[in-house]
Amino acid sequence: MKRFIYFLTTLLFLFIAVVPTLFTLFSSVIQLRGWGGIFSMTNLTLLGKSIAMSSVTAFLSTLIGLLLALILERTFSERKNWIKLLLIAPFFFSPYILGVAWSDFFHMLGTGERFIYSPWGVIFVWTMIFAPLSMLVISSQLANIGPNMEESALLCAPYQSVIIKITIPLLRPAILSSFVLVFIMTISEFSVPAFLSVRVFSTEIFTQFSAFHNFSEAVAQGWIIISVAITLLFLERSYLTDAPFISVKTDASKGARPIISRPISTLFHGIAYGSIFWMSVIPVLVLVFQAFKGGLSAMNQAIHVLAPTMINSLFYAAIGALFLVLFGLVFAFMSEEDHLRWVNLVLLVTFSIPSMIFGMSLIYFFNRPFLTPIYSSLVIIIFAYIGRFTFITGRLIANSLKQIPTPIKEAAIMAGAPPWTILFRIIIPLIAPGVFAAFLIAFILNLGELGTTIMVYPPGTSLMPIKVYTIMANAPQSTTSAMTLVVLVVILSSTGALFLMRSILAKYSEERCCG
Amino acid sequence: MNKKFILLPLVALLVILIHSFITSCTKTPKEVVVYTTIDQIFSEPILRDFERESGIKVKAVYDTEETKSTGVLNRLIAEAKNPQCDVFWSGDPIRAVVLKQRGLTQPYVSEEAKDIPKWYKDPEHHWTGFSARARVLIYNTSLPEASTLPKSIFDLSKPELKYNVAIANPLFGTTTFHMAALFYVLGEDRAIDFLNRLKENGILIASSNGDVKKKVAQGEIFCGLTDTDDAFTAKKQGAPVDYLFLDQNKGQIGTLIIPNVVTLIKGAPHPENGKRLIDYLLSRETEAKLAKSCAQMPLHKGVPTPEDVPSLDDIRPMKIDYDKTARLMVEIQGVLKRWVESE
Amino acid sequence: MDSAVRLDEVWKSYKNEAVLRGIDLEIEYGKITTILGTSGSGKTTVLRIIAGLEAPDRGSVSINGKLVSREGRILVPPHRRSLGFIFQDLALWPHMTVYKNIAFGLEVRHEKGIRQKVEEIADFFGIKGHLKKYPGELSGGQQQLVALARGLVLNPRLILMDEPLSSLDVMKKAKIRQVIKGLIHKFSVGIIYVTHDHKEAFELSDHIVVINNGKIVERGTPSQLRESKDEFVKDFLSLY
């Protein structure tokens, strides 16, 4: 029975993201006229320009991400939760907007306007986006170190020393994850380097793919993309295959918090709240301030052209979430208990193919005939989703997964329970918060997918982030701004009506069981 | 936490997938597929139009040029072998071009269309224009460089405007068939030259129109080429800004002519309901419409138009070959790839 | 009649390297065994290999004279073995309550009569009034006799014990050790247990089994351990 979900799932996950890619590979190598032209001068230098601009990111958003992540874990205690929450509001925006919204800032702050339309500006940008999302990386497994191993070296060493030999290395993997993930996000992110017109490599496959319509150029383009960041797999897959990635804590927290002197917390206080204002407050009140000058119209409109696709949008987003979810966890139960570890790079590879040409993909090997009912409904955003974000759901349950002790489950098989038992009664209660956020992350990213879903969404439906994005030419910049607003809260109140929801099923089911 | 619980989403699956299978085995006769570039802000409330008075169902795909159109060209390309499409409306001639030249389309004649004078249709039927845009310079009225105006558009590589003008990037949008006129006009040596003057002069490559509308109405920038679709739109929401026709007078170019444009797709699933989408949208009504809403010229004579919108009578057009300048455009294509990556 | 566990020249190694080298065990009913060793020495191992946990990778094991794992396979799985396993840390469900917990092995074998014996068993071990609790809401000795009730209720023959007293405190442990001691008559059963402290393994076992490093150097009753010849158990047995 497990050997055929096994089987059944790796089919349907192949059948769904990996076949139609390798199908769209492998038609562009039979169609392109010659790689002389991909491997030309100019398209190294831009791969080079590319490569070092998204080093570059990765190393600045994880430098940034570990210090919040050090102040968020080791200075603060009851409030963590609320700035995580707040530092992370950059990332339900389309980098696009946030784009935009950070060229208006410098254009109203009058000067800085040579800095943003330039490859730093990019780095700048980018960084603002990720490092969030490196702090979130970082700060998962900085809560799961123990207190013990850092109160013991302060007996011997002053803080700073503590944490350069002790902690940063014992954060080893987070950090890797971290860079990882910006570096294979940022080398496929074409809108940010668009808006700001910089060249990069991500451009230049987005000429090739809208101006000349030289498709098996773009792909075959693609895949150096993802041969780069293949081979920055295999240069740390040792630890990578075992990286956390993001996870969520099972056990309540255990974090070690040392005493530092007053001004220093202060200091650190301030800087988590400073980076705040940055990342996230700015660009809201650009966007605010932009969507509300000209009075509430722009509002208005705003939510009457969007209302009518938040159901639909959030109805497939929590379908998707759903299924995300079942893959993750079976993938999760491959790698974790079976101990299959292809299946990590399986999903990492996917993760890295650039969103256009996964759409592209996708149409060229469900566009047929007897395919037709999938392509032609709204299955084919069911498969996007998957095909993007099958690895995030992977890494949060695998992490959860990795956290349960083995006694507990040999306890249960000590008392006689069926395999089938163990896992609903023993195993998935146990991971129920990590496989909770892979559902709530899954079902964010959904609602923001544009760049696979923009080239498969079905004729006449329409979809929150798809919408924004057409709308968006020749709409006033204030309209823009408000249907991004909008959107943001959708997608916080979707969330708070999660956590609602969990913490009502949580009773629900305490009080069936107990009462 | 039971078995309950992994039963949903199966069920979930199970749901979607019929609800998919019925919707797409039984192919309603009535309705049609458009996929459009056209702003959707403007073009679905047409579609939602027809739909009302024909009772056919219209189901669409928005994309816009704005955003460089990556959807909409790119699936019909890709669809090819197993159309889904039946009718393509584009903002420009060039894109049915592309599509014409790849064999994806199919001739049909509208009755509609009758009165369109001859040049903005394809001789061999492919595609049929309608509501044109005409290229304009769009220039900041607040500036002091506003007291003397360029006429043509071989003005904007005069020392005067030195870094003073934008332009969108030529290989995506209207700006690349602009381009592609000016070569059909002028032979590709003069054209490369002018150009390269153009560059010499410092002239900044925004990211798309409304990009250079943006720029000019916050000042950034004095001046630069558009449509008069986002000219009309910057001036009605109250930018600082003003437009013209540039190269107007006798013995000078005149100025570039947009029209929309609408060809049926080949293998299309709903044909006849696709003729009857294309003969709406080539309806003297259509044209009034758009005109309205976003100041495009109507092609039929004596449609009547807002006050604001300028007449086509009253403007000297670029005389040109629309069909051979879009095919020009996807030869020159490289020559302004080099231009754009130029220093 | 059969002795109630025996391994044969059982060998085990993890990653080529030889943890059990050739055990020879014979365990009674109605005694406790204590299996000393230190870490690393191979005893939890040996523990594991007779619940079924592993499969040795030579040699082989019978419980009550019938054969239940041989040669890297396990022919009786650990639930039909008839035994009990307190694991070191516990590895209570920390998701269900005490009740839960204990009755858990009954409900999944679908027994008659759960609550009655889950209230039974709580009552002899003195934790009725937690049972509405969580693991997590109870302290260190609590915790241990839940863990112990939860092992007793299926009526197991035999208990393996591997060095459940670790994490408490000398009071508490003393009391424990009363109590699994008292477990020899009241359930009549036999226990194995594993531990690194050779006064705990004094004051409890009826026999004592010497581990290190993979083999067995020594076994006897206590009395007889004192009196051993052998280097490492004198070496061994004087460090405390």
Partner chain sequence: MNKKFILLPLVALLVILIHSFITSCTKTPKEVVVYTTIDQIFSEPILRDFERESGIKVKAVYDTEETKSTGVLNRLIAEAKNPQCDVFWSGDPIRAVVLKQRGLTQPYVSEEAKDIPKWYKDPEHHWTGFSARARVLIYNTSLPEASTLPKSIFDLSKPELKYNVAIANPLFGTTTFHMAALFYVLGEDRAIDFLNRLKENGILIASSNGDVKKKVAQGEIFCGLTDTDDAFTAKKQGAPVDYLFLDQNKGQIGTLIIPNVVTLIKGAPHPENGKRLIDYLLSRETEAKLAKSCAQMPLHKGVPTPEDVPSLDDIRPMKIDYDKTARLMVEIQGVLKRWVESE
Contents of the next structure:
Amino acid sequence: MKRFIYFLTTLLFLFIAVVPTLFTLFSSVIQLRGWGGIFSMTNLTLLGKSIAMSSVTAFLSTLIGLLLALILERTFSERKNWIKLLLIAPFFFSPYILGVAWSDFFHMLGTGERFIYSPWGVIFVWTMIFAPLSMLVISSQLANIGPNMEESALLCAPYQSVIIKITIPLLRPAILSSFVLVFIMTISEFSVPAFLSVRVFSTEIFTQFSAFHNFSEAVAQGWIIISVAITLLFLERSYLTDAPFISVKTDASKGARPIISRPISTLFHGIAYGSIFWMSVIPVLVLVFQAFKGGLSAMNQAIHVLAPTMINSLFYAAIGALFLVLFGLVFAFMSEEDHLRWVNLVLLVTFSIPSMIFGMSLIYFFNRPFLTPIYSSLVIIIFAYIGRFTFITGRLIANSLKQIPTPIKEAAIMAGAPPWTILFRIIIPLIAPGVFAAFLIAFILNLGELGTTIMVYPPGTSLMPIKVYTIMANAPQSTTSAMTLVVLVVILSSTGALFLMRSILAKYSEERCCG
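Cool, the form predicted in complex with the partner chain is there; where's the form predicted on its own?
Partners and other molecules omitted; one chain follows.
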């Protein structure tokens, strides 16, 4: 039965994500369509510009992430989870939301418009978005490094030397992986440069497809980004395929204690709280100010425009999150329980495919008469979610499985418990926090997903990110800010509702168990 579930899940994922992408990419190569001007000076210049911008963003994000990870893991003994949650909040905001917020911020300064509507402005916004991801990658690795070695070194060396000669060398794989992940995610991100009117390679692909309907050239251009991404992935695949960068908790972190003096700790705490204020609080305050500075008219208009899309968006995000958890659960068991390491590599490679190319692949593959029930319904949107985010849910649940002590399962086996009893009575309850976190993160990512859904959404279907993105180009600034604020409120409200539901269910389960 287990083998059948593994086979069926793998077959479905191949049909949903892998086969459409390979079919589209290799069709482009075989038919030699769109390759005539692919190496033109314009394309090469844009590619070089995009690589440079993504490299600078990856460097800055990793540097900031390293600092925040050190502060989080080596100075906070209490409230660490809350601080971490607040620090990573910008990563779960859709890029276009932060693009609008920071453009409003520099517009309010009066002299900052030239900066924000430039490549450096895009790099700044990207860094604010992806520095939390770098912090997650590095802090998860740092949490698994016990402080004993550092504490011993502090007896004979200053803290700076310990960090440079001991801690950072131990973190080198995580630092490199952070750089690669941020580079891959930014080189294919198009909403921020498109909103800030900065032409890069990803916006060129989107323009070729959406404005000129030049599908072949867009796919050919996508080959270049994919080649760069895959090359970097294989350089770091040994760490990335098993990276614990989205784990809920780690056993090693429980015993970690602050290892620096109180004055430095106070300074670092100030940096952490200042980062929260700068990266999370200021964008929200700016959106609120811009949305309400002229009264309630902009907010009323935004609610009127987005109200018809809210139910669809929440429903699709929830259904997509449910399927993402199911796929992630199966793939997590395949990689951790049966040690099928190729699963993580396949999911990682799929995750690295640019969202626009994946969207075009779904169109090219499923836009056929016998596949119309998929192409013209919400199924195509669910497929988009599954292809984009299964890697994330799979890794999160896999990291939860890693934290189950082996003696617990061995004791159950020795007691004669059948496999299904062990699964549902022991393993599933123990990884429940990880499963909930996977559902929550998938739900938030689905709500904000734009790159693929804007390509594939069926006629008559309206989703919040698509509605905002299609209107913001010609809408007044206050209306744009109000719409993004509404989307943000919906995301935060639904997230709070999920936490409340989880709390109620946990309380009910505890009362039932005790009763």
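Basically, rigid core = biggest C-alpha set you can superpose within 1.5 Å across the two forms. Numbering follows the first chain given and starts at 1. Nothing here was measured: the structure is a model prediction, and the numbers come from that model.
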(Q) Please determine whether the C-alpha atom of V56 is displaced by 2 Å or more between these two forms following superposition on the rigid core. (A) yes
Q. Aligning on the rigid core, do we see the C-alpha of A321 shift 2 angstroms or more between these two forms?
A. no
